[in-house]
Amino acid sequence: MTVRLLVRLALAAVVTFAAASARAEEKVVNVYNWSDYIAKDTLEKFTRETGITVKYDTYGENEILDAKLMTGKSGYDVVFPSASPFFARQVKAGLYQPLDLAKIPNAKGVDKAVMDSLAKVDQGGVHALPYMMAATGIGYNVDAVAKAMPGAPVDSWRMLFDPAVVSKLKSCGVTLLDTPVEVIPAMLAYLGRDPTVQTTAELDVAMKALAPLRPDYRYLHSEKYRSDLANGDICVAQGYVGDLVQARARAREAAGHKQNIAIVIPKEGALVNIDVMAVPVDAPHPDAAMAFINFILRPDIIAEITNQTGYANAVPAALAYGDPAIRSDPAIYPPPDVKAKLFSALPPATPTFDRTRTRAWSRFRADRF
């Protein structure tokens, strides 16, 4: 009898190592990125160099991925938060683990003033590096705004904040993104205040001169408008400036009747956000998720992305493989006086004024403000 249990406990032990050693030697990295938001034969690329197989996932809010981090066990080994106030939370809370650069040869190529704009929000600086960053302005359909209201102030936030000029021009749509992180400093901007303040006082502001307007938008969304734009459903949305140059390039190639978009960052100012690759302190394969994270950093990669989703990278080697029509876009790379006026991200709010602000978005986006 024992000499059969220890027959058994040795079998079990090899079966257990066997399966250990099938899951560390496992190819495959599970990534978790925003929607539309890569060139279309980059994962392809990367899983014919490395031999790694892709499992993507998309989302469209920064609120979606943080819940699915801060509950745990997320199955991904690559996320793409945005920086602030996002990812410094998270990081903050101990949800992700510190990147092996040893392994990542490929951030040395990183801009300095990027990674040092990242250092302030990342403690130690070792969690995380720059994938893509752009402002939030505005995409608006240059003939249906002439159209319902000529002279449109087309320059200014006042297209989305000003009662008087979004009731002219919600017969034809307008919308916001669904995230009070970048509508409440927007409107502060607009009103002349510090956007970058997280206080009850500042968002009661804010939100009182948001609320009378609800009736007057189409939707609050963080995707939707994409489409709509290009499709001609909508004339004016507040967006993410690489969204908005998809939505302008969708239009120009789309059948029939062609919308014609522009993109404007509003000259009081826009909050410009970048977006990072970290790995979860749980990461099921965390060599695979180095490998993938340098592979995107190298040049002509990260190059071809911001070719094809109109956001602009911080690897300056990859300006000598981007499209030059790209290059010298001024919504996606702004010329210095548009640069002055951009406010970087915001720091990570107190849980209680998280809470005050979520809720008061609820009420807000419910038309029960």
Contents of the next structure:
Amino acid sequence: MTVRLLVRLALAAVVTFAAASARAEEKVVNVYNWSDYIAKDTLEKFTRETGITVKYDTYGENEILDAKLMTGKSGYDVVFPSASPFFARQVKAGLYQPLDLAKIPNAKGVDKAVMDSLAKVDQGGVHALPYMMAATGIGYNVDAVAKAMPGAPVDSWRMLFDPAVVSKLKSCGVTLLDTPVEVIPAMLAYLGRDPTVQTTAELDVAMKALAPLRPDYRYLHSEKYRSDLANGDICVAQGYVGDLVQARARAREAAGHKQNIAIVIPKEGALVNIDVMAVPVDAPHPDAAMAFINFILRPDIIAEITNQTGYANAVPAALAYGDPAIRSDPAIYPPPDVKAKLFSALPPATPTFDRTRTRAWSRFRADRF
Ligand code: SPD
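Structure of the form predicted in complex with ligand SPD, please, following the form predicted on its own?
What follows is the entire complex, opening with the chain shown before.
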């Protein structure tokens, strides 16, 4: 009886082991990344070199990824949250597995200063490696703005938050990102307050200043402004700098180059953030995930992503492969005086503050106060 039981247990163990191995050998990686955030041939090259097929989905804002991860079993192997507050909060909640650095030798090439800043939010381990970095600024249509408001304060957040300015520009289309994590700090910077403070008192100040402006914004959206700015359908957009660089490039490439887009990091300062690569704790293909992250961090590969997306990376050796026009673009690699005005990502807030902010934002979005 005991022997039979032992045999049965041994068989069960073999079957489980075989199933697990089969799963480990499945040559697939499920990637969930921001839209327009990879070079055209990156995925194809990865598959060609490794034999691993990439299933690739995109999202437009951190909150969408956050909601997917929070419900569990997202099915994704590699995701790209912004370091703070999103990744910081998610890793604290145990949503990511430690990266297997033995399988990611290219991690050694990552800028140490960036690794040090990630370490501050990474719960004493390495659950993420940097992907791209960018500030949040303003993109505007030079001619449309000059026509709607000659002498507009183009170097300032006044373009988006000063009622006297927005009322003049609204006819050509003014838009905001659809996330309080970007809009509230920008408004606080415009008001001359500390943009990184996360208290209900400061939230109230920002929301009170925003409320009367709501009808003047054409929309709140974190992706649509790229093509609308390029096509001349809007004239001022709050945007992630790389996306604004893409809008400017599309406008330049369009027939007749009719829309002249400029990018500014407002003089009052702007938020800068690192988007990271992380592997959910329940990722179905962790080995393929490590191989994917290692491939992305290869200097020639990540350089091509920077060249095509307009976002800066954290791999110093990639500079050698960088397009000179991108390397010298002050919007992508800001000069020291602009850099000094950037403020880095918000620390994670308390869950109560998060809920209050989300509710306030939903009311603002729906124009109900
Ligand atoms: N299209 C890619 C957008 C990437 C934006 N990263 C978000 C940074 C948050 N501050």
